[in-house]
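A single chain, nothing else alongside it, follows as structure tokens in the form predicted on its own.
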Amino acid sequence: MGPVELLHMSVFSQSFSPCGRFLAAGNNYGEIALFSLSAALSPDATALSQKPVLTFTAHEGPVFSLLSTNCHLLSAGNGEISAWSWNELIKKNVKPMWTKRPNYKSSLEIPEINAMIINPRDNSLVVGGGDNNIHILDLEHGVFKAVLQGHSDYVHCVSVREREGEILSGGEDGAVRMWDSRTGQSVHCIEVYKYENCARPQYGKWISCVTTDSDWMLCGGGPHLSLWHLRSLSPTSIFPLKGCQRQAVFHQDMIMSVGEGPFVSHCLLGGDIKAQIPCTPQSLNTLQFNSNSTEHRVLTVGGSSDHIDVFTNLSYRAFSLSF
């Protein structure tokens, strides 16, 4: 990849293999890059030791979205899904176990996935793009299962309520729509900009981030990032985060946030923002803590660079890996 491919590089998505030692990184050429974490932490850490160990060409459009399974690394492109063993990976062995569509309506039409997540209650993998619709497909049989329809503009973001077997999904129209993952219908729909306090009209009102915590939800775009109420539907905390988020999650007894500006935002639940740590990329797309490896608990950050910040402590970024 010559220069001004590197330059105008974007890394979109994260995900950690079981083990927790390696992690994938999906860009806007369709690539996935593997980095060796056993390697980037070492002592004996090199300059070579923060570049992959493998890059491949997954997809024709960006991978929007990386997920890992127990053995699987399944990866979102243009309108396809693919799995990837983790084991033949780590070989260095690149061919995917296997590659689905969901099933649009016109075979024209190529929508990008921008969001993937497993729903442990029925091992169903649910999946959010540019149809408009979400996707559910049984990963033990391989076939899709459902379509939730309801939104009327791009799908950005899905969440799972596993207790609750809901499933909540976040898009361009500015809805965050609340799914009963037995039934298939809607249960809620919340149109945040559509709240005073939230509403950011100059940003739009789409929704870019949701993720759920029991009872409790983080929602995000061109409103304000907010943390709700799921019982009483309703907002208890503004953050006042300057442009729009494209990530966040809970973190013990915080929130950290990802979007526009060189920064990972720690805010506290009532809604200060506690600290803003500086990164390389100028905007950020990706955060993901590593928690399958207590050797290599790191949190790692992804945007509008080819470099991927690693965090051993979540106050400084202690390097960079580099596509």
Given for the second form:
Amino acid sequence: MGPVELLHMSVFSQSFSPCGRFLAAGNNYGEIALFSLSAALSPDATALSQKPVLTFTAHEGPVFSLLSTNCHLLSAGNGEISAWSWNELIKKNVKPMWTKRPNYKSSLEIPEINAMIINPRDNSLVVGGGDNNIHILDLEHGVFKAVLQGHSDYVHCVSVREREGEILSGGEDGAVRMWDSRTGQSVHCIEVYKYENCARPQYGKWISCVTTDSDWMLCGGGPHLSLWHLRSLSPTSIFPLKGCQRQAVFHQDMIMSVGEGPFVSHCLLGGDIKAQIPCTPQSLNTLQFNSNSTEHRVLTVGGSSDHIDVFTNLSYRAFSLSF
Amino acid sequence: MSSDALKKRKSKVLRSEGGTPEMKRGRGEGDQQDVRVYSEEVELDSRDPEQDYLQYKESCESLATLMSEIQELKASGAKEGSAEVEQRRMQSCIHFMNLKKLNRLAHMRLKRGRDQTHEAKQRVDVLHLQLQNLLYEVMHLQKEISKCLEFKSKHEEIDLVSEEEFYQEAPQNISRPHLTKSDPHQLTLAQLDWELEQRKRLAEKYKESQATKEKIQKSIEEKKEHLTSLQPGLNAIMQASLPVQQYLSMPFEQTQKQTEVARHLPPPLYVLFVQANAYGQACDKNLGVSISGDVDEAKALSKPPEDSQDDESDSDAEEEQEKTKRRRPTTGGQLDDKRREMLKRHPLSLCLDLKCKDGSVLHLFFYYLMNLNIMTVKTKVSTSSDLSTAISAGDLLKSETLLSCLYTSDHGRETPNPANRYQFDKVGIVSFGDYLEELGHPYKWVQSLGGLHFPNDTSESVRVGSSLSASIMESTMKLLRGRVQSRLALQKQFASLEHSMIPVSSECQHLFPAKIISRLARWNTIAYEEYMHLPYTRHVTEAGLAKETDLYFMAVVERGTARLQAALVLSPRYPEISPLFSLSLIWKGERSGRTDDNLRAMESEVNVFKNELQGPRPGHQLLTNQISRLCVCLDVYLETEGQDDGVEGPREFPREKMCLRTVRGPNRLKPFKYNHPQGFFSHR
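Okay, that is the form predicted on its own; can I get the form predicted together with the partner chain now?
First the chain shown before, then all remaining chains and molecules of the complex.
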């Protein structure tokens, strides 16, 4: 990888290993890099320990989504999902356990996969991507068992409400759809851009991030990042963040969000911006909190750079991992 | 006693007087007298000196008593001549006689004793002499013995063959094993004999060889003579063939002259001369080598061994420094002289002419700086056709930039010889870079071509192959030719770019759609500092991809109200290292590749996926293809930018490009990839 390639690298996805000691990150060249957090966080860490312990090409297109199950790392490339064993990866054996493609109708262009999430209720994988549909992969049997159709443009993000058995998805068409995971029917559809206080016509109407926490939903993209009460299906607070948000998470009593702009935004549930913590990449794609291990409890963010910023303390950037 | 002594002498005289008449008297009785004398001597032997002494004492005493009796008688008044006195006088006369005899005897005895002593002494002397002689003889003998013992035979120095070898090789009559086996002396003798035999034989052989050698020498001499006799004939032929040579333009004469001149080249230039000539003859007919400069000066320079000059200058320099402390104004000129002396180059220089296929020629002038022991190069490019001069192409063929970074990080700005730093300190030269214009560039490859090798303090820059001149000659010549061709191609391209035309060759037509609406509006060079200060190039400079030695340009692509600025870094090693674009779009506000993901994607489309744009080898069309693609990407960017259909009325940029999807992925990238035969745009 030459310096020019590094200059134009973007990190799209991250996932921590089940043990919490490793971080996998996927970039726009289809590579997945494994970083050792224990080495990078140790007191005698050198510049070398901020480099990946393993880099391998997983897919042809960019790796837009990475996900860890109890023992597997799932990666999504151009229209395909691969599973890698964490144990083997740590031993630096690079061989996918399996690779599966959802059944796509169009053949001119292979649709990308933008988001994946595990539905623990029936141990299935919810996959949203470029063909406007949501595919459900039964992880028990390894077959795609359902297709949720309804979006009129490609799906940006998916989320699961475990207790209610609902799947949420946000798409380029500006709608957040709620699906009944058992029947596969669309239950609700919120068109966020139609709400005047959320809409930002200068940007567009797409929804690029959706997260849920019990009765609450966080969504944003072209429209403002907004907190929704799902039972009443109404926006409760709107966060006045500049730029489009790409990922947002609930963290304790706070909301952390990343998107365009070189910073992580800390927001209060009431709608105020508490802080904006600067980081290296000019725009951010992904934000992950490592809750798998207490000793490596860090926040990592990646974006339009070959650097992945690591926050040991939420209020400032500690160091950067780099490809 | 004194009276006694007197009496004795008197008596002696008397006796001799008495003796002489006696001898006169009885001549016939001489024998008798002799016998008597002898008898007295014989008597002497028989008498005991002890008794004589007693007798002497007795007679003295009786004489004394007789005298005293006479005196008494005289005192008593006896008459002179009385019987008693007379008697006594008689008696005393007898005693005197006796005393006389005793005296005589004593004298004789003394004489005899003396004689005896003398005799004995003489004998002792003889014996002593004898002893001395003997001792001397002993000493001499001892010396002889020791000399003998110390004697070293010559044969010990002779390197003899070992004993076994001797027995093996020597014939029986020489080795005589029955004798020599037991007697080491005989063995040595035999060995010496054998040695002598062998040496004689070898001497014989030597003589023979000498003779053959002489014979051969004589024949050589003859042949030489024959050859020298050929010379005038050959010269005549040469002279005669000159017109033919000229007519056929065969440069035999010229090369001969050149090699003659080349003898006066300094060693590094000579190495280069030989290598370049050899390479030119073997592999590259389009490589011309010539020598220019003052030959006489070079001859004068090469004659005296100038080793003293250096020391002189050293001490001078020291003095100089001392002087500078004291007197400022006068030393400036001297220091200048010193500098000039230090930077002096050899009067001869080497010129390589590298002809390219299209008729343009790269002239390389190699100089040797004698006191710095480095080589420098100046360049000149002459083109066949008069190129329409492009303003932005001014730097392309300049001597400073043309050969920069021929090999990785070989900028040729600093002297490669570490020793020069100290020399510079002495005369107050801050940096060699100030003299590049005048002296040429001391690239590392130039030193290698001349066989000069300096240890590198930076170990990271690994040299290509070994440092031998021959080993890098070919690759360097290829690089040089490639560099000139790429520069000429660039110059041509720049000329049309300045007229807002992007030349796209027919081989590269398939890379772009037929209709490109965005137009190149401006093309100009910018300075390094200017580039550094652009806000949208920060990531490039931070990544260390923009160096001072690179060339910087600004391209402006326009379509309607949109204006795309592209700042680009052109490495001297283009097209090996591709140009790097940084974009900034002014359209409804300003956005740059740093903040806008789509502009970033456009950057990577030209920077990262450059291999598709290389065109026919060696990729001289890369730059123009990149700019073309930039125009295409801008078209796509603008045409797919509509957010709200129908809201704003007529769109400024109607969608004309065929796209499968306008956006894709989490960062909503536009389809910048052109698929040739179908003519649609898709995502990477």
